[in-house]
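The chain below stands alone and is given as structure tokens, in the form predicted on its own.
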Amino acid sequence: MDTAAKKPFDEMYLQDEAVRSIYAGYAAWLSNVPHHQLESKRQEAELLFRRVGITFNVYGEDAGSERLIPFDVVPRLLSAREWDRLSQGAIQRVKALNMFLHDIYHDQAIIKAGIVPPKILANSQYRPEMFGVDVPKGIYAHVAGIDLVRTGENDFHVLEDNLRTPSGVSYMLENRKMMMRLFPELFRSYQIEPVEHYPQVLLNNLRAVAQAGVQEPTVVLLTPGAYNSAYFEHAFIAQQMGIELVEGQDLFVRNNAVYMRTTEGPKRVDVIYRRIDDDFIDPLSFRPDSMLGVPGLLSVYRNGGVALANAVGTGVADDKDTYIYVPEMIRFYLGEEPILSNVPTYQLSKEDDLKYVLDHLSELVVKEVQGSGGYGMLVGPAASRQELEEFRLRIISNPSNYIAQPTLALSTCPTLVEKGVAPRHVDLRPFVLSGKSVTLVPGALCRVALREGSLVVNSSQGGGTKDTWILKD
């Protein structure tokens, strides 16, 4: 399982660095691009993104600091034939993640077979109260964000599943424009698959879970608010998709509905894709301090007043934890193979693999099950030895809190840097989305590292992003 001294391998160029066929066309291109230029290039996008109001909140900074997610202008290229694989592999995930949901608030037929273990039910994203409720049409992640990392030719691996808020798609619709208004000839040159059909994929998506006999629902994108780290993409997807963007109080129930406050009066909802958290979602049934969420939100819900995407209850599924198990849920679902394959993953909870954990800390990653954004995160080989020591001294303390995997050397993609072009480790984060049927638009948001040598792609941590163009064969 020790990858970490392996080469990372280079999406552009092969061992003898020959440039690989998939970037043949771009590469004479970019040859006869002077840096400067590029350089120009990113500072134009820069200003652009910035008089559109694309901020992140970088938490750990000064109190309401935000900048700009930095945007990269080399794309990564991916194969038609590449994409077939992970958008099948993404695919098969989310049905059996789906199908998981739904067993575990029913029969609970995966715990009793012995494959998932009971204190499954005592992960703090497991929500009793869902216990007995059918959602529609059995979908509970509508919107999924599949995170791949990728150490060979076709070697794809899941690092994580986002089913709760996930984020991240308005950087992939923008980051499309951006490359379309800075690089308009590339685009003559090469057959791109588009990705701006998303927002209406999406919409068509959420009506199709509004109670049967509603001809013409009403949508609404529920926000936590401008407060939020996320609430440009909250406004853009609302935009695009032509629903309203609301907050908690511009909604109250009545008569088993939900309604929205309007100018011309009280007009019910019948679904909300909503960006809030479970715990502030609604004051009565979770926290009662929330003043973000609906009072009585969660009791017309359960009664099939009103949709939910994504529904409550979600989160058991994208735990750390619950992960491990994704392979054996598709086995047991679906009746076939996992198409990605898991990275491998420790159990600190399991006296061998905590043993094995702390005698090779600094080689490995080790996350807390139930951490995102990067935060609550050792990358073992990049971490101090006072940084190694006083986690270590965490996962000792409650070692089932976290899961340590190998530190996979990541793939590389050519990257814009102050030197000139430069390989850089990314990820990817295909959205799929559940409704009428399970799809994928041909495109992702990809994350870059900027610092060299650096495997943090998170945007919360100082990452980037860049266009991922899916090429037609």
Second form
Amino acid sequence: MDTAAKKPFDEMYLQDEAVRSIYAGYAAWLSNVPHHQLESKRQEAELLFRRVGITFNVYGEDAGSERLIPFDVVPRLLSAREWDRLSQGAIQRVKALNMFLHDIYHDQAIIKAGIVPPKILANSQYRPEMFGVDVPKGIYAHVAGIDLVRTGENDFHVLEDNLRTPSGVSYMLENRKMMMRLFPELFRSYQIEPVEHYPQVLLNNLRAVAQAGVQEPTVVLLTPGAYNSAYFEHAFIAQQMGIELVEGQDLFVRNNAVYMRTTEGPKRVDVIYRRIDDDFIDPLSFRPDSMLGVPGLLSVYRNGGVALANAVGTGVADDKDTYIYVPEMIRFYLGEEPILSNVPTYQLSKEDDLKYVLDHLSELVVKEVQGSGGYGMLVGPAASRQELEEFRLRIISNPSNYIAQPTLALSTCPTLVEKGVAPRHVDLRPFVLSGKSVTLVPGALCRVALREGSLVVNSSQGGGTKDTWILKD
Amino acid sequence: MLSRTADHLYWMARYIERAENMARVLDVTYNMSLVPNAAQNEADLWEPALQIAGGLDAYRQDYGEVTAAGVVRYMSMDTQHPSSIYCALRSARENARAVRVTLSAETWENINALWLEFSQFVGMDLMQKGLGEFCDWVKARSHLFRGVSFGTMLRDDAFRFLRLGTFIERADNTARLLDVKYHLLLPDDEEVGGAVDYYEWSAVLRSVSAFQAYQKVFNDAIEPWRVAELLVLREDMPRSLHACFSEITPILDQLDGRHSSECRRLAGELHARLRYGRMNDIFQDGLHEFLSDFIESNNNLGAEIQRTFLNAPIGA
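Please supply the coordinates for the form predicted in complex with its partner chain, as a counterpart to the form predicted on its own shown previously.
Shown next: the complete complex, the earlier chain at its head.
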């Protein structure tokens, strides 16, 4: 447990307990608010969230059981200067990833140049159906969630890219609304960058990818349905954008076009913001047992009869096996040096890496290549001896299914817990939107591991969320 | 609007209305059981409640003998049988959740709060204490739902499908209630208007919040044919069949008429019967026959609405 011994970087306090300058005002305010008052704010927030139904469904529990994601009333603060660097780094990354996706489904120059190995084409997330298909405006990842962690004053790392159907943006928006309600006085005294225009930016981007000549494109949000874990978010975003929230059964394909069934008859759909994975989107092309998708959708999409956001086949670019090549992609496509660094990653398909990882299992974080949501993951320093041995056997039986990374000392942020305000590990997921230009709203989802010492921030594993404030200089 | 959305709205409203009506039936039956009445045994008293809810066969299969405790449990908290208040409200909330985008925020939050509040009754022995409180709560939440939707929702098709569900369900429930009670109280050979039990009929009136209305309108002793008149033909009585169709017909006229001609025809036909019908003629042909026919026609209308607008039937 040597990582726990060294005190991680804290967002509010320096090593000598002095307050970092960005937090100066907030820390003074916080020290004057008694614990019970913060606690009552927290309870008020929980009550409101429950009443409004801001919940998520947990797989594996009783069907239809809904839980709240714990909300922390202590915000995470970033300075405009810090944010500029992060957002530029995220934009740079998403630009390169979009170019990579276009390349990998067309000329494959990056493979020919020997930067990315050809075996990437055998990745299960690579969709041969998309080869040679020109997607509108060349945009594949219209929405990208870039997971960032911090280990020092100037040390931000990209933990992973989420280019399929990244979720969590509703919490960025709802957490802000909640904070403004709970602490209006803080919003008066600080210049906090607003995030509320996110749905408008997204809608503009989505309208922009409709087929040429469509005057008033019909945009819909395609959800797997009310039992999906992120259903609240789907409903929320559709409402914010003022578009229909549809399920697969509401759509059908006719004459190279997609229609939705309405009480006034069929209505043409131009752009689908889909929150269903590739595998389920069209039973004729992918999983035939999918009840969620729309038969024939892919063929209409390939012929340009409808636009999909995100594009089909983006998974190959956010796969943990591909991740290690992203800095090279940035150099290759943009001719720039990466602004944000990767976390050093061991590929267990390589013999040397495998040996090192097995020898140092208790120090490392091991992840499944295609896992997500914190499932199928080992945090070495926190694991019991038995867990380590079990995981070791799993790795040995299928090494190429795993990658490993050093256990990062994720930064901590003051968080309200039972005993008072205490440091807890956090990460940050800003949402990068690609349209005519690549932009972010100044804010992000901040996830916090509520258990003391825990490094796993996923909501499915007991993580909570915080509002993130970008303070104007 | 999306057919599925319309379907969820329509059924959400139907389920809430259904829960309210079941609470009414439970409440009055329970109150009746408190009136000493040697002529009636427990089963005779409680069976009609099950008939109205349409669950007598299913009840017998799983619960056996008709007892007060059994019927109360079956109609209130049973999680398996769709005719319980629990299941109706759960379905209402599931439907609402699927269209929370379309509902006004207040309407959604209201239904969500309803479901959260419901947990306070789960596990409670309603027979021993709290049945009245429970029924009042269900009724109050239903009133609140109508009030908040009426007061906050845009008058568009979403609102129309919601209202349509409310009144189709209410017409069905009122007709069933009257049919079951009327049939039961009047043996076949007894002429209409013979000796009736004041308590029975006042209970029927109370179950549709019509006791005060009756006294205002007729200002006289409670007579079954007048009760029937009040609940069938009086347009100013908000739970009467006539009143329901005075709501349904214009809603169907307002919905896009492209496919709805058969819906409008069916509704118009029923509406005309209620509007121009005379109680004497109805009694002449038999009130039971009239009500059975009405229930069937109302069901046909429901099926036609489903086919025309909603096309993906869920629930029953």
